[in-house]
Every structure is written in structure tokens, then in C-alpha cells.
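Only one chain comes next, encoded as C-alpha cells, the form predicted alone.
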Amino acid sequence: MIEPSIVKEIIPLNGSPLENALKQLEIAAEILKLNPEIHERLKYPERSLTVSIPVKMDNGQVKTFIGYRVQHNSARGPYKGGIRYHPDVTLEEVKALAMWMTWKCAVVDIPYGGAKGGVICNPKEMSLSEKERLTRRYTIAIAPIIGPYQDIPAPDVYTDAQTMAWIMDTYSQLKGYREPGVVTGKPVNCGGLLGREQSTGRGVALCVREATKVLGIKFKNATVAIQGYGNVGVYAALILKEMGAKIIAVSDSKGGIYSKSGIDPKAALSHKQKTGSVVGLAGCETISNEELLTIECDILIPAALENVITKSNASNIKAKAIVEGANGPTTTEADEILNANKVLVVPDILANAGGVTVSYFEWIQNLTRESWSEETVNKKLEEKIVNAFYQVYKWSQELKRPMRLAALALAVNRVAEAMKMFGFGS
């Protein structure tokens, strides 16, 4: 049983993203007895850029959008982080996301600092040509502070490989030469990486496998339930099935399916592509998303929305471990209950770090003009994720804290140590 005083440290009370990020940093600083000067410096991004982006719309009118690029910390390397297009983007949110990217990169020990970008827009209401013009003008606006050795953007919410191709092309035109290393997550034929699409799901699957080992669960035919059958959930299911686990439940926004004897992930994906949902797959029982969370299984993977595991359902979860494919699927109160019930929670900062890890591999290849096979990429990803898992697990055991808090402390410590070596706060 974890002491209540420790449980309350796991993650801050629900507030704004930036309030949560700052509270998490405060908790890590207390555990690490962090130098106050370093703690103070880490509270603030090194640079926050706000830009106005005039775009000629298809109707001939010019509309001005507001965009941001926030660079949190560069002690461990160039800034790294995605760009999102969403009507609810705020500077405060982007600052929080940039800080979390610093910790995510540090957890898996890749030489990046955190950054994030965003544009306030509704891409669902924009044509492809409008999004292209927006992207190119945004790139021009942030071009002075990005680059392969300075800040490397990537896809995020409502941006994709096409968006990255536009950024790369615009940046290259400004420089006068082709520079694929300015972004990651590009199309393969533009310097992108084989295996990138599957990387986040693969990282989740690898964390599942290692979680069964530390819990003493036989991985062969270990039962897995996955909430969310998008990119992360689909590839996690396919790879876990290939590894030998048994997928017994999956769901999407319209509902879920369950089969005690196991579900074929490929059949579920094909059915969803044809009908719009996994619901109705032959030989499976229809269940709700809420029912999926409390199914008796070895491993539960929330890979859809945030805050789906709450104080109202946490005590009913029967899984022995939760591996967070989504960002922030577990609330503060649920964390307390899960840890009291000795459910191992592999936090999102570690579990879904496969994407940024493979982005790092893409960047290396762009800088060296090499081209790795998918087999090589997957092998290197496995090495990074497995090493990170056990480093976090070791910290968890030594600190007698949950893995979420251990991952945060490990990450902050790595950044702080780099800052000390450069003479800051020593």
C-alpha cells in the first residue's frame, strides 16, 4: 500500500495545462532537492514567439491567424516538438506542451529539448489549398528560430506528413538548398522514415511486454483491452498480436467489441474501414467504452481521450497494469485509487514516446543523408524504449514512488544535470 502522502504527489490537481506542468515540476524539484536557481529557470521557456499569419482564403478575402512557437529548454540539445492546428490553441497551452516535451525527450534519453507550436484555426473548415498557404506563411514567420540544429518541428493535432512537407519545402526555399532535417514526420519519399507511422503504437506494445515481465505475467496469451482504435491503438494491437499477446477488446468513439477467445486486429481494422466502427465485427460481443475499461484483463491500454479513467471507475478496473497510449487518460483521483490497489501504471510520458524517438532517428538520417531499413529502425526503437522502461522502473523502486512520478523525476534530473555541466546553478 502506498502512503497517502505519496499518492497525492503523483500528479497535480486538475487545473490549466500550464498550472499542471508547473506543479509537476515543483513536485520533482522537491524530490530531487533541486537547486532553486535551476528550478526557477525551468519554470519559463527560453523563447516564446507569437506571430500573425495573413492568409488569402479561397473566397479571395485575407484572414489573419495567430500562431505560436515556444522553445522550453535546450540544455540537452535542439528543441523538438509538434505543431498543432486547432481553434482552442492558446499560448499557455503551448508553453505547457513545450515543457512536457522537454521531459518526454529526457525520459527516453534522446538529445533534444522541448518545444511546441500551434496555430489558432479550424482545419476542418479549411480547404487543402488554404491549409497549404497557412502552413507556408507560418513557416516563413517562424523560420528565424527553427532549423536542423536549432528547432525541429513535427506533426501534432490536425497536422500530418503533408504539413511537414510544406514546411520543409518553404524552409528550403528560404535557405536556397534542400534541407530535410528541419522537420520530422515527413513522407518517406521526402526524407521521412520507414516505421514512423507505427512507432507510437510499437512503443506502447514494447511497454506492455516489459510490464508483464516485472509483474510476473506470462506474456504469451496475456489478455489486452484497448480503448481507442486510431493510429496508436491499431498498431499497438497488431504488434502485440504478432508478439503473442491476446487482444480481447477494442473500441472506438462509437463503441467497442469483446471476445474472450481473442480478436483479430486486422479483421477489426478492416471492419472499421468498411463500416466506420469496430462495432458489429462477427463473433464479438458489443460493449461500451466504459465497459471496456473495467473488463477483466491483464493489460489495459487507454489510447483515445484524456481523463477517461476517473475516480468513478478506477476502483472497478481489473487490469493488473495500465499502459497509457493516450496523453493524460488518468485523472489525479484515479491515480490515487490505482496505486492504492497496486495497479502498475506506465505513464504516457514513457509509454507513447515511440513517436518522438523515431523522429530522432529520422533527424539523424537527414543530417547524415543515410537511409535505414525498417528493421533497423524497429530494433533501435526497441532498445531505446526498453532501456527507458527499466530506468524509470528502477527509479520507481528506489524512490518508492509510482512510475509516473519516477519518470518525471528522472527527466527533470537529466535536464538539471546538463544545465549544471554548462555552469548554470552549480
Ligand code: NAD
Second form
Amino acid sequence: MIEPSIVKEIIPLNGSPLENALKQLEIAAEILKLNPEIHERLKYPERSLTVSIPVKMDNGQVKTFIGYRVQHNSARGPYKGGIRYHPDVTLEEVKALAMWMTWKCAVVDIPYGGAKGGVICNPKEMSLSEKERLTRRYTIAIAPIIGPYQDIPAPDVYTDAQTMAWIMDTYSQLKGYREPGVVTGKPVNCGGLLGREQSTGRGVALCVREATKVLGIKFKNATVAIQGYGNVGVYAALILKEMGAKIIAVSDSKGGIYSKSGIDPKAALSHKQKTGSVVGLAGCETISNEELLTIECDILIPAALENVITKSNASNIKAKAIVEGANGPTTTEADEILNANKVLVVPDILANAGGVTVSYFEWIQNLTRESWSEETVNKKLEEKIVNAFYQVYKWSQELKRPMRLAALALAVNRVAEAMKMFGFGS
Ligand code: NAD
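Starting from the form predicted alone above, please write out the structure of the form predicted together with the named molecule.
Let us now look at the entire complex, which starts with that chain.
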């Protein structure tokens, strides 16, 4: 049985990623009284592939890299998940990330299962042509298990639209025809999607708007503080301003800025582009990243790193809601404090799902050879995110649990229901 202390159960982010992922699954299983046979099956990936990748380096020597592709669950559709290039990639980590992708796709109700890939390498030390040869050889190695109806990779840490173009091209050469639907996150001129770049920030902005509604805060001029001014933070700021909210603080790795009367996100962006940081924007006070987190505001958006909201600052947070743009910005202890203080936390799995949602739109377009306008993409994204927000909110009310736990339970339940229909579980 679940302990009455709700938030302690939320996910102890202190084991290895796989231990955490398995613990989360266990918690959801307890809440849902999940069929043990289905629970058992969900602990393991359906398939995990390890490949060795020989690459001729620029100095003429051949170096062998190790790569993985893990497919966690396909009950709701083809596997979906990014590929990361990083020296610290491990099979265990990739397994955990693949499981999280299963839940993320299920929360926003897109017809995919979860997967993840990774190659142990240091892309910062590799030339562009070395990265191209690595990517093409890795694609050949995993080609038997990927495909538009099988498993659709996307960019992740240190991979990008260029990497996806190489994968698509290599896969297409193997097949003998052009197959854009094998990956998403491609450049727009080879099957990519208009609006992809803004999509995660847009999803965050939509969650902010809905959070103000459920909290009874007026959205017009609601005050917002954003930590991290990269892809997610910048677009969240631009879109929120356009929608009528007031951005009063933003930050990057070099520090933050604050203005009670509001910051123009475009001006902050061009200042960052010119000087390397938002710090120093005319008319703003300089603040530290730590100060930004505890500033008086309606909504706080962590959009930089993990584990920034901790037991040492959570009780000083004055925001009425936290919308998690970043992955894993809040520790378990902080979650407990925020819950006690009635701060609404919109969890990462929902708040930053805009990117994977529009990946799904890109894939539909590729399969149907259609091309949607950016307005259509944004409208469909809004529908998906807003629906998911209220489904999670409703589960949270009914279960009397925070939204983080409700999102997880909702996702696991959706996957389990599909598995039951296929006969996994007596
Ligand atoms: P990014 O690299 O574009 O931007 C990160 C920003 O964080 C930069 O402005 C950087 O200066 C800032 N930063 C770094 N260290 C900081 C510090 N100590 N304090 C304050 N700011 C700091 O990254 P991104 O794509 O915007 O991703 C941000 C987060 O969102 C990550 O957790 C990522 O996993 C998550 N996320 C991103 C996407 C996406 O589509 N980009 C999707 C889902 C989740």
C-alpha cells in the first residue's frame, strides 16, 4: 500500500536512472493495482540492441564505437525516441530513457511506444565528417530494427537536424527509395516540420496558461520568471508575451535579469546573441540564478538544468505554479515541500512534451506526403497539450495526488490497457 505521505512516493531521484524508472513504475503499479504480469513485462525493454561501429577517423585510423538502441514498449504504436551522442552513455541509462519515452508518448496520447538510442562518443572532439561517418555506420547497424512503422528516432543530446538527415539518407539508400518517415526532427527542406523549433516552448507556454486557469489567476499580465534562455526558455518567453503574460525575470548560465514592469523577450534574445548573455540588458536589474527561483511571481519555469529546485530553496519559492520546461528540475524533497505549500507543479513529462507531439505531426506528414502550415501545426499542438493537461489535472484531482504522479499513473494505465487487449496479463 501507498504511504499517506504523498510526495515521498513521487520518485526518488537519487538512484541510477534505471533504478528511478523502475521505482516510478512500481509506484504507478501500486496506485493502479496493476496486473502483476503486465507490471513484470513493463520492467524490461521489448528489445535492446548493442552494436559496434567501426569509423575511419580523419587521421586514417579506424576506431570502434559502441552504440545502443533500446525499444521499451510498442503496445500503443511504433517505438519513438531520440538518439544521444555522449561519452557517458550506458545501456542502463538508455533503457531508463526508453521507458520514460513510453510514458511521455502515452501522457499526450500519441500512438507511439518508447525507445531511445545512444552512442558512446565525444562529439565535441570529432570533426563533422567523422560524425557523419559514425552516424551513417550506426544507422546501418540499427537499420534492421528501425523504420517508419517500426521505430522512429529523433534528435537528443548532441544530435540535431543534420544528424537526422544523415540517418534518413542512409536508411533510404538501404531501402532503395526515399523514406522521410524513418526519423523526425529533420531539416525543413527534407521533410522536417515548420514550427518544430518553437514546439517545446509553445507546449510550456500553453501549460502556463492552463495552470493560471485552474489556479484562478488572471492570465493577462500574469508574472513569469524563466530560468534558462535557450531553445525552451526563449520560445516559452516569446510565446507567453504574445499571449499576454508578463515576463519579469530570465536567466542563463551567466546570471539573470529582472524588471518589475516586464522584460521584452526579443530584446533579451538579441542582447544574448550580441553579448553571450541576457545579463546587462538595459532597464533591468541583475539577479543571480538562485534569486530568480525565489522571486515574487505567479509562474516559475525552470528551463535549464536538472535538480535546481531542491530542499534548500523550495520553501522560499513564491510562485503559485511551476511549469517544468527542463527535464527533472525538481528533487523529490523539493516536491514534498512544494506540495505542502500548495504550489502546483506541472511535471516535465507533460510540460515539455510539445517537441515529441510535433514529431508525431512530422511523421504523419511524411507518411501521407502532405505538408501542413505552421498555423495548422500550432493549432493541433494546442489541442493535444491542452487535452493532456486537463486529463492529468483530472486524474490528479481524483487520485488526490500531485500532477507528477497523476501523469505517470495515467500513462502507465494507457499502456497497460493496450497490453491487456493484446493478451499480456491474465
Ligand atoms: P539549450 O542548451 O538550448 O538552453 C539551455 C539554457 O540553459 C541556456 O540558456 C544556458 O545558458 C542555460 N543554463 C545553463 N546552465 C545554467 C545554469 N546553471 N543556470 C541557469 N541557466 C543555465 O537547451 P534546451 O533545448 O532549451 O533545453 C533545456 C531543458 O529542456 C533541458 O533540460 C532539456 O532536456 C529540456 N527539454 C528540451 C526540449 C527541446 O525540444 N529543446 C524538449 C524536452 C525537454
